[in-house]
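Let's start with one chain on its own, the form predicted alone, as structure tokens.
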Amino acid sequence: MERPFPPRSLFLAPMVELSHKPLRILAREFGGLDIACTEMASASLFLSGSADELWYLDPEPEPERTMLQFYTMRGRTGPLLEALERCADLGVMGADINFGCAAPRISRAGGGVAWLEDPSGAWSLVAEARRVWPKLLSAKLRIGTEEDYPRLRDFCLGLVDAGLDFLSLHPRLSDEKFRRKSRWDFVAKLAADLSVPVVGNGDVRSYADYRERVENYSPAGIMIGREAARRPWIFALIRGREARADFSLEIDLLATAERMLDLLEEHIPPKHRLERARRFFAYYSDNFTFAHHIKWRLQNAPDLGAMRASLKSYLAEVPGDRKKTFSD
């Protein structure tokens, strides 16, 4: 089977609140970023004619570089067929089905992880959106509800079967969140047991945890996080650090935090500017030297007009955050 996109890839995970336009820009921007993934977008509301769920599937600036993520609930594969039907004509990638969200609005109404717990509904769904989507179709998931792999394993296989072109694994439960540690010996399993690429997702957050998962668990590719949130130079500093050892890059923090705040003012609907804003921002002031500080500075600010009073008031303060180094 060809692959369907270079090896070692660097992917932008989706993620609510984070995957949005103004992010996939910034991080394209820097450079290094291969694959980037919508936020995730409910079938059902997609069809109804939701505002939200237009722009949460807004796949510039690169659509042949972004793959579109829908979920659907069991028991209801019609809208996720429909809702892919029309976007066929989209300029995107491909489109991904989420079967790993736990969060549990979605889980409890039979839609993310809760597909795990029915193979042969899951199988049929992918079988279903391969017969009227012309374009790669991917997967999302997570281990499951116990360290099971053989029972992963056969998930995946009847899913590669149905017709899926890759899969990405976030190795944790259903329920664990990020309390503990990924487990990456599930995707080298699954990597050397099906036969299509499979895509790493988990607890990488350096070059250092790039190539440790790339040399001991031989993913198809990387995709990262919250992390790229955190640092959306993550993808342009593990390339640099690929090609030449002593590879760094200086950031200024503040004009990056500017550019987000005129992306998100210039692409996302007032009325969700400021929550993902402060989304953003609770993971990007960790570069910061008082990051509690400005943090919480950064999340009681009322409008995007006081996030940047408040960042260059942070500055002026500690004038030594405003440009840093970063090699790993």
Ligand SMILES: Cc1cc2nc3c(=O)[nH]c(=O)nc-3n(C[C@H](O)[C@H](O)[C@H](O)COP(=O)(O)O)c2cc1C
Second form
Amino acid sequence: MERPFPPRSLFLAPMVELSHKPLRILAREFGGLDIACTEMASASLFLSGSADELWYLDPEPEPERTMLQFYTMRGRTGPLLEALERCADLGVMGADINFGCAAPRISRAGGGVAWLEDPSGAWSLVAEARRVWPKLLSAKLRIGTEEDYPRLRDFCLGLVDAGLDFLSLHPRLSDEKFRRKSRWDFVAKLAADLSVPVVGNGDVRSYADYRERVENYSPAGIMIGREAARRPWIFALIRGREARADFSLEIDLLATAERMLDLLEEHIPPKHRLERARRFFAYYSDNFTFAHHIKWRLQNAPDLGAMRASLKSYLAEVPGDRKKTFSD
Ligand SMILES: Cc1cc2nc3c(=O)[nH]c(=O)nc-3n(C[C@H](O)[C@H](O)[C@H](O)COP(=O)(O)O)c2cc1C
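Next up, the form predicted in complex with the ligand in place of the form predicted alone?
Shown next: the complete complex, the earlier chain at its head.
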């Protein structure tokens, strides 16, 4: 079977309030990002015409290298199928079904990880989605409620039989949030046991992490989440280092932050701008020497203009933080 993407492709993870168009534009401007995912959207809300879901699913830039991410609840497969039919003409690379979200709001209502308790329901969902959706179809998962590899493998084998093209695994248990380290040995086992590509995800924060995962666990691709908000140039850095051991990137941290603020103003509806800016800067602030200090100032800024002013005054106080060179 033809592989849906080149070996070791770099993915931007789907992340609510983070994997929006501004972050995807910024990461693509730096380069190195192969495939991006949108923020997660509710299939039912999308169908009911929710304006929010419509812009969550805006696949620009580069729709042909963007996956839409949907969630739907157990017992409610119809909305996903209809949503997929409506998205057929968006020109996107494909659609991803969320079987991994552990947020109580979603999982208690029967979405995300709750599907792992209903394997035959999940297999039917994928089989029906396959029938209506001609593009790539993937799923994103966590391990489940316990470290039971045979159970996870059987769940995934069923998804593949039902017509899934690839899957991404964030190898943590359902209730772990980000506690403990991700268990990449589960990625390696699934990659060996499934006939479709398995993308590994979790705790990749540097080129060294990327190399270690590629060498030890043979994922078909590497998906990066939080580090893409901390350092949107991480994909460019990984590709650069792969090509040349002495590669480094000099980043203007103020210009990059201002670019993100411009993009948020341009592409995000006013009522959602501030929360998305705060979410982004909660990670991005780690680049600064006095990270807690600037993070606190940015989290408490009342609007994006005040954020700009805070960044400028911080960098006037700590001018050495403005430009930094990254090699890992
Ligand atoms: C703020 C935030 C929102 C997230 N939202 C989603 C989501 O909507 N769908 C999803 O499949 N995973 C979601 N995730 C999980 C990430 O896609 C990813 O699996 C996780 O962050 C581990 O990767 P990382 O260590 O590279 O961050 C979210 C993570 C974060 C931090």
